[in-house]
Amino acid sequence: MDLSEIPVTRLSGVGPKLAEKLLRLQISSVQDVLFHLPLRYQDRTREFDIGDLVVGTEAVCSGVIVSANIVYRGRRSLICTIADHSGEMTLRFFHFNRQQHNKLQEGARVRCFGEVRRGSQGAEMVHPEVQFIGGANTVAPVVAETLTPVYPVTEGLHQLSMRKITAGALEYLRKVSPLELLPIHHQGSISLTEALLTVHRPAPDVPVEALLEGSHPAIQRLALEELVAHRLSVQRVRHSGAQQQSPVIPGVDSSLYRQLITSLPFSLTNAQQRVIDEIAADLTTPQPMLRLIQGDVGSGKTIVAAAAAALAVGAGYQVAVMAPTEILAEQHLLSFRECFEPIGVSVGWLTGKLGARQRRESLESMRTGTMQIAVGTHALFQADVEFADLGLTIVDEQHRFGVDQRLALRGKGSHGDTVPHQLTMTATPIPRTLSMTAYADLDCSIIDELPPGRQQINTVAIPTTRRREVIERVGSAIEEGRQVYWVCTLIEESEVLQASAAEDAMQELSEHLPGVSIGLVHGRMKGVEKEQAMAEFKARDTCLLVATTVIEVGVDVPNASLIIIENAERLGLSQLHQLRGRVGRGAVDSTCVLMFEGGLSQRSRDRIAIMRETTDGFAIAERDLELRGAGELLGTRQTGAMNFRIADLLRDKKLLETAKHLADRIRSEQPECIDQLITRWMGEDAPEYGNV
């Protein structure tokens, strides 16, 4: 009998309004229950005397009520003052009924958990769970043979209740062992069965911060055997994929190619030829390409992508560039149309906030094929765009976007069996560690060479209260001909504060640099507004450019050599050295002011002083994955794909090349367990291919 296929209503207590409450933790069966993991433990193994009790610690203690009143000071609570050898504690409950103040009455012994805090009258609890063990001369029940898990929850659920589920659970466990998908040998001495027991209801000697850290031999085991059904699940993608076929694209010896290479006003660098020749390799191919180029900051990403743009169009396909933000669009329409209108190739663009009459425009030279290159935000996959025939798509700052997006765009080629090739792109260096996993889809090609002339870029931690100085060196520069950025930062989501901020920085601004052509640039503009924000900047009609982090990717001016990051204490490092990247790109030193408000805090600290210490970005994003995790690294649009349960890929780091090493072995020995893992940990967070 499989324990995912036992329904959790077989478990004592559970009907179906129970059922309909676990299914919002997508808990439907046994196994389900099982490896929905505890988040913390208490200890309720040992009873302390009331004398004993620390303040700030959860403890469990017993005596008799010696007495139990309401009172009405500010808001009406119970207060039952109990009592053992030791001396006495007070109990406070806010939220009560008249079921239990009649049993909290003098001469009841009670045992109590909660946490012990300091009151007015010595140690209380507030709102303990309370046991009722009889009465002064009544021997107790003994305390707790395990420590007590405390399991994420779901409202109406509470943990009494999930504890009575995870114990049931646990008894199928011991009567029928879950299938060991695993190459044995590779489990060491702990089984899976052992595994989930411990984690469930770990005995009082178990090291609760090696469960809790993720170091214990059991969670590793479980961390482990997620990793390889995740590797195994990003693999499953690829494979479908590669069970379609694309168009056979020649290569290099494409005369589009080489008009493009030839009308370029430079060289291209060894790491970017290099790059563009694994890709036209993968075009040659009926096998659908799925390659991700990595890059620092002005490593020349775009000019890799025109490239290959120009190999499908010379090919007779058409080619579809989505980015993430409407400004980063607007930037690719602009590079395109600079590299390939010259050369007779249509470019056009599709976002969310076209015109009726101009989407109507656009959707219609896509269909018919007279827009050969096409570039958008998401607007590209919406339901009602058709292409006359997609041979590439092309995907910028991929790690905004998750699995099932990517996907959605190539699907838009589809044409039964046919599927067009698929080239993403990052200015945010993934570390290793994230691109195993993460986009073990993928192959991987990196451009690790920057082009000649880029400059060194200084950088600086200046405090706020020093703010009229930067200012005023923000004048000198601009004096010295030199172009400056100036980015506010805002917590908050909100365009429109966002927007507000960036405004009333210009109004300040303005106000102590007279004379000054200031251009503005924010999310709440239109993107005709934007880009023409962008054009005069690039043009040197302003001089200076407020903007706020819209800024962060794909703007190239390469005679601003200045940039102010305000509140810069708030952004990821990796968020800052893109912003930081967009100085240096021209014949001077260019230097980076990161501005800060007072009292930071240690992480804020540490953050600075990296972006201060080095400006490679694979470095910086080590330090990224430290400070701040995978997922936020990766994005909240990576949903499904980056979901881990247990397993974190920065202290799971040692596991995953045996990770890696179990899933090539079950593909090639055991792959009628495939399907068992991905299900038992990914369930429907499993992407599919065939479901794009």
Contents of the next structure:
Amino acid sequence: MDLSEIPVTRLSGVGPKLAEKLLRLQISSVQDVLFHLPLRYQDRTREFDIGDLVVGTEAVCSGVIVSANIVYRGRRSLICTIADHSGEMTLRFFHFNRQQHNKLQEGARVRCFGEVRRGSQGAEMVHPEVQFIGGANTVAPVVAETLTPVYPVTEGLHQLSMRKITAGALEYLRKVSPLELLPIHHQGSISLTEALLTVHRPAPDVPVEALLEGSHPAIQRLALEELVAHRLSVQRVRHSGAQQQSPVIPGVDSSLYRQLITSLPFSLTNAQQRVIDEIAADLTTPQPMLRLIQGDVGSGKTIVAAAAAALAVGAGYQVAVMAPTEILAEQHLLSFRECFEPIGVSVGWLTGKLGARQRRESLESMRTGTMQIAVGTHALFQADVEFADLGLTIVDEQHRFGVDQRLALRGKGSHGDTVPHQLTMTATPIPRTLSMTAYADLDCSIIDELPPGRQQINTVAIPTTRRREVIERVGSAIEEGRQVYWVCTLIEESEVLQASAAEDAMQELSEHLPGVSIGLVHGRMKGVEKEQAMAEFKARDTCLLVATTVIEVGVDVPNASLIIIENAERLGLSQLHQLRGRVGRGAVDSTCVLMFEGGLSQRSRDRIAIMRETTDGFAIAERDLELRGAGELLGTRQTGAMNFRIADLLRDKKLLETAKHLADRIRSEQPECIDQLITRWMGEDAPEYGNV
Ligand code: ADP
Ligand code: MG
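May I ask for the structure of the form predicted in complex with ligand ADP now, the form predicted on its own having been displayed?
Up next: the whole complex, starting with the chain shown before.
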């Protein structure tokens, strides 16, 4: 009997209506119910004496009703007092009907469950759950035998029903247990059945803290399985591409590649050369390349991408270069033109904001193949875009695209079973433990060396109260011929608010710095306007650029040597690090001023200290992971790509190696379990190639 094939409607009390509600929680089978795990627990296993209740906890106690009256002080409410041998407690109801009032008869015995608060007359519960347990002489029914789970629910689905449903599912689990899919039988590991029973109905002596923190073996067992499932799902995607082929592209002997490298005004760093070699090796096989380059801000990823492009174009294929924003696409367009036009390669572009005529022209030359390198935003991969012969796709700042988008990209530019090679680049280095999971479908290359002659960036933290001083500093840097970034940050996602904050800052700065030409870039501006503002800054027509975090990545202005970041306490370390990387690209010493609001918490202080201590993006990422968790760090929280139900990459770091090992074993020894595991944990959300 496979629990994933038994519909919830087989559980007692679950009819079509309830089944529909459960579906909203992605629960359709008995197995789904079992994997719908509690958020927290209530302890109803013992009854407290009223005198022993602790304010702030949820507890069960019982007593005899001493009085029940409606009072009109402030808000109409029903106040009931109960007493046991140790003291009295007030029950307060704001919503009640006459029937409820009538039931609260003096002398009746009730058991209550609720959060204990400090009321004016001592302990108090507001809207407790009340159970009548008969007259003083009846034996009270037992309190709960296990801790009471509190589940995530949806509108119209109550905790009580959820508890009944899970109880029913647990009955099934006790009867049939071939639920085990992991090949683990080593000591100390508990069975899946045991883990699920514990998590859904913990015995009174189970340490709840350990369950909630996830250190309990039951949670660890589930987390391990989830990590295995995640890994398998990511790899299934990769594997499904294995029947597909990509063009075979000869390596670094290619003359176009040679021309590109010799035309550079510098020589490649060892790290750049190593990564280019890794890419070149991938390209010479028909197996589709899926490689991620991680390289700190300024590590020179662009030229590595250009080298890869040269290899593909040299072999007669087209290349698509995609960035997540217009402004970055524009920047790449400039860089690629600079690299390729002198050696006779045509670089064109396509974004959502092109005019109709230009767009038609671009589409035409992509289709016929006269555009050898196409740079753009995701507009590059809309349905009506056709390439003559796309051999390589380069995606910059890949972490901004979710896994799904990354997968969708793979389908593009394919003819039959032929897909382009794919190279992705990210300037947000992530810790290895994390990349092992997040990017299990990719091969990783790391550029861990900066080009020589980089200036050290001096990082200082200054409270907003000294804003005037900072503005003066901006003024004098500009007088010395330097250029300055002023970055406004808001925690709100709203581009409207962000834009208005930037406009306000610009207003303020222009009042204090008369005669200074100031540019403005924010997400509400049109592509052309942003392009214009960036171009003016790059050309030194403006000396001060006020911007929102849209300038976060990719912008290269070597003469800029000072960056001010407002409300630095609101940004993640990796983001600060990237912003800081806007300066220090030229010959002069650069400074990054982190402005912060008011009194700093210890946490903020620590963060600033880290920023001052190191400029190593990997080290910063490691700390960021500790401070903010994986979702924030990867920037995929919204896309849900790394949403684990139970596993926590930081907490469960120790499980990652085991998960990897188990996933490998399952793939070779019991491949029939792969789909079952994935469905169990990821259900309909599992990414599937060709289905995104
Ligand atoms: P990122 O990795 O942040 O995208 P870029 O590719 O924009 O970095 O490179 C940053 C700057 O470093 C550019 O101005 C680029 O021309 C320069 N650069 C790249 N590689 C080298 C190198 N090997 N030697 C000197 N300068 C380099
Ligand atoms: Mg870049």
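Just so we're on the same page, rigid core means the largest C-alpha set that superposes within 1.5 Å between forms. Keep in mind that this is a model prediction, so the values were computed, not measured. Residue numbers count along the first chain shown, from 1.
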Taking the rigid core as the superposition reference, indicate whether the CA of residue 348 shifts 2 angstroms or more between these two forms. yes
Tell me, please, whether between these two forms the C-alpha of residue 253 is shifted by 2 Å or more, with the rigid core used for superposition. yes
Quick one: core overlaid, is residue 384 moving 2 Å or more at the Cα between these two forms? yes
